[in-house]
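The chain below stands alone and is given in structure tokens; this is the form predicted alone.
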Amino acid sequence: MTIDAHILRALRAADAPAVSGAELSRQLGISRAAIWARIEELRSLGYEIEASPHQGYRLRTMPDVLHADDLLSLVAPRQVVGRDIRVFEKTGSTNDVVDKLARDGVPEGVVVFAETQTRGRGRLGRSWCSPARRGLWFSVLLRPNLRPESATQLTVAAATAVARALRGFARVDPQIKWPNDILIQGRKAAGILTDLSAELDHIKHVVLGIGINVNLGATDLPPELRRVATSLRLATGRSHRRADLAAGVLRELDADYARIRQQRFPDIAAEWAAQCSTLGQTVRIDIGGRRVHGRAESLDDTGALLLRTTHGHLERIMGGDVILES
């Protein structure tokens, strides 16, 4: 963890109203002058830090920016997801950045955020609207010990983690639309894109791309999406500090990834089913040039959807575009 992340964590965790420069110097093993220099740098980034010669430093307000040290200060020290956090002001696609890191051998758990994306991607080749400083656009590198056919477990786990984080953070009631959409009040507020690199019998790496509409207003959405998409701000009537939500999502992702590593996917699947708006519905699923109709019944142990077709057959569906028909 960097010095700035340590300072921000100490300022947040201080039991007293403020933390002294001497205490920060002792904790970090650097001089008080070096502490002062880092405090000045944090102030230049928009952190309002009050200094008192008798009491020490107090964190008063924080900017609504994504700052890697700030995010590191908010996650647990032993987390896998979020052990390494990188923030770009602008990038093409965070999934592409993380995929390159994966091929360069970077360990799992690295997370790349972008304040805006110029080529944000959704499923099925669609673009993802990523207005600057309005949402969370990020990707996570994982190297799970899973066979390729079980990769859908990670999409399911990500959906439950994002839904749980949104519920706890903003007091909303999200629902999951299989396979990768998070809905609030029936409109899409978040999505997940899973990119897989695998050999025949094992996964080399997975990139989980996650987009969450946080502080978008109606005019931030393209006209064609305004009837089907929403944001936390539109749903709750207030703005939200994105760094706090980002840290909450990373904590929940880490917890669910631990459950997968412990072979506890059935627990995740049960939680997913309890908040899935797709199960029990009559749906149409477009898979490439093929169209399937039926009733969505459950997930199997790999995370695939089990669909009872109109002919009575139980079909295993790995992905596709889902339209509710009932």
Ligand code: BTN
Given for the second form:
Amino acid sequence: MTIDAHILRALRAADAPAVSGAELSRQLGISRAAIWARIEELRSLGYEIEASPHQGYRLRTMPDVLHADDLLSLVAPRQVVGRDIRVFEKTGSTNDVVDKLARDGVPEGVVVFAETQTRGRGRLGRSWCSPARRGLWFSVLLRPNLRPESATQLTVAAATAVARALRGFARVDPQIKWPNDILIQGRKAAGILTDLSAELDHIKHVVLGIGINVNLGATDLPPELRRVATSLRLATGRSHRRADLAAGVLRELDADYARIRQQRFPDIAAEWAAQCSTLGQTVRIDIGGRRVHGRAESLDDTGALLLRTTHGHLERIMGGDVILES
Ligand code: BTN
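Next block: the form predicted in complex with the ligand, after the form predicted alone:
Up next: the whole complex, starting with the chain shown before.
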């Protein structure tokens, strides 16, 4: 953990409203003057830190900016996801940044956030609207020991982790629309884009791109999306501190990735199914140029959707655009 992450973690600890410079200097093994210099740097980033000669440092308010050290301190302890966190002010697409890191040999678990994306990508070649400081736009690098056909497990795990984090953080009741849209009050609030790099029989790496509409107002959404999309703020009527939600999602994703490594995907699938608004529905699915109709019955053990077609066959669907017909 970096020095700033350690300082923020100590200041935030509930049982320590103020922390003395001497205590921080002892814990970190650096001089009190060096602690003071780091505090000044954090203040310049917008952290309001009070200093009293008798009690020490007290964290009064935190800015709604994404700061890698702050996120590292909020996410710890974790096993894989979030052991390296990087924040950019602006990128093309965070999925592309992480894909480049993967090809450069960076270990799994790195997470890249951008305050805004100029070329945010959605599924099926769509673009993803990523206004500055209004949402969470980030990508996670994983190197799972899975066959390519099981990559859907990671998307299902990500959707489950995002839904669980949103429920715990903002007391909303998210639903999952297969394969990976997170809906709040029936409108899309988050989406997941999985980019896969694989050989015939094994995955080289996976980039999980997650976009969460946190504090967007109605006019931040493109007009054509206003009837079908929402944000956490629009759904709850208040703004949310993005760093806390980001840390919650990374912790949940770390837990789900551990379950996948322990071959406990069926547990995730059961949780996913319990929140999935698609199962049991009559749907139309557009897969490239093909269209199938039927009833969404269940998920199989790779995360694919099992569709009972109108002709009575059970068809295994790996991806596509689902439209409810009833
Ligand atoms: C969808 O179509 O539902 C998937 C949207 C995924 C958006 C996220 S934002 C962070 C990451 N970078 C991208 O370019 N896309 C994903």
